Amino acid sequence: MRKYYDTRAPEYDDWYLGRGLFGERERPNWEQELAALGRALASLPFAHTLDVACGTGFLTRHLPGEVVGLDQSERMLEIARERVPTAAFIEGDAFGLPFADGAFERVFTANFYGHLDQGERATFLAEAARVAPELVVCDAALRRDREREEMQERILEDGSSWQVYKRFFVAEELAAELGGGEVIFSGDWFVVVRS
């Protein structure tokens, strides 16, 4: 997975702003989506957050408050630095975060969790409440198209070809997944669930 973001890094924003090879797909309402979903992250109360696995800051420019970015591609961080240089940016390990008990008041991540299986999932989850007390849990809403969990061939611009495992929610189900919550956006095409 690491290869692949950091080989995807320079196209990874064409799938937000549906250039390159998103820019014939058909995405109903996407870019209305997008922008209520941003206002909806910015909406978020003031806090120090740790964005994990922020990638190129396409969302973390939206968070409120004093935000470290993490990321395990180098290549995501140099854009990222470039976006939102209010923010500052590591390159690190999503499964043993880099930071002290507490470090932080909110993890926030963004299309990371659907990645994960359950082993990382609980991985994950034990080390963001360890730096937090708080997590924003932002992924793809689970749409007719899709079935809940899938593997998805991904073929990037230089025409590469990788297998990514995906899984799409319910922002009520994510909810409880996360041990209970507050839903925050729920939308055709992404969830966000606070907890």
Ligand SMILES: C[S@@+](CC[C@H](N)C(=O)[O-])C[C@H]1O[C@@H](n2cnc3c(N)ncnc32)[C@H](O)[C@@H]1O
Contents of the next structure:
Amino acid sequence: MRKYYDTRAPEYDDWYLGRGLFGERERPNWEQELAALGRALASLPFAHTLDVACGTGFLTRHLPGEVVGLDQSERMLEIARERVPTAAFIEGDAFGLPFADGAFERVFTANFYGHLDQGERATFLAEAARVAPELVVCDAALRRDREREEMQERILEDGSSWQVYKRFFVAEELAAELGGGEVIFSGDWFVVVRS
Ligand SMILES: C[S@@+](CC[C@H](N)C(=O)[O-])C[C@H]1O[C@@H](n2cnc3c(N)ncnc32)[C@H](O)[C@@H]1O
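Let me have the form predicted together with the named molecule next, following on from the form predicted alone.
Starting with the chain above, the whole complex follows.
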């Protein structure tokens, strides 16, 4: 996943913005839902937040309060720094967060948890709980055309092909998996759970 996302960094926002390889995709309600997702994130209570696997900062910019973004890809972070000058961004590993116990009030993570296998999930959840009492997970909603989990072949602009593990979630099931929590967003494309 690391090499894939580092390679994808310059074209990552095309997925959100419907450009490039995503220009022809049929995604009913996508733009409206992204706007609603941004509003849902912005309406969270203010908190000192660590955004783990923040990518290009596309969602980071909506998070209220003092925000630190962390990602393993310097190329992703370069874009995030330009996009969200009010946040701090550091390169680091989600499975060994470079912060003291309780350093934050909230960990936020988007479109990352659903790429993790069982062992990685346990490690990430333990790290998140170590650095903050609250976890907010945003990920892909289960749709009719998807299995709950699949290996996807993804092609980048340079023609390279990558195998990526991906899960899709029902919001209430994700809340239960995280040990309980509140569903703060449940749409056609995204779910967000606060636990
Ligand atoms: C699908 S992108 C999500 C980016 C952003 N959160 C969003 O929702 O737009 C997944 C991100 O996870 C990052 N990533 C993958 N493995 C990581 C790790 N072990 N530690 C930190 N970041 C990681 C990738 O570099 C990539 O930016």
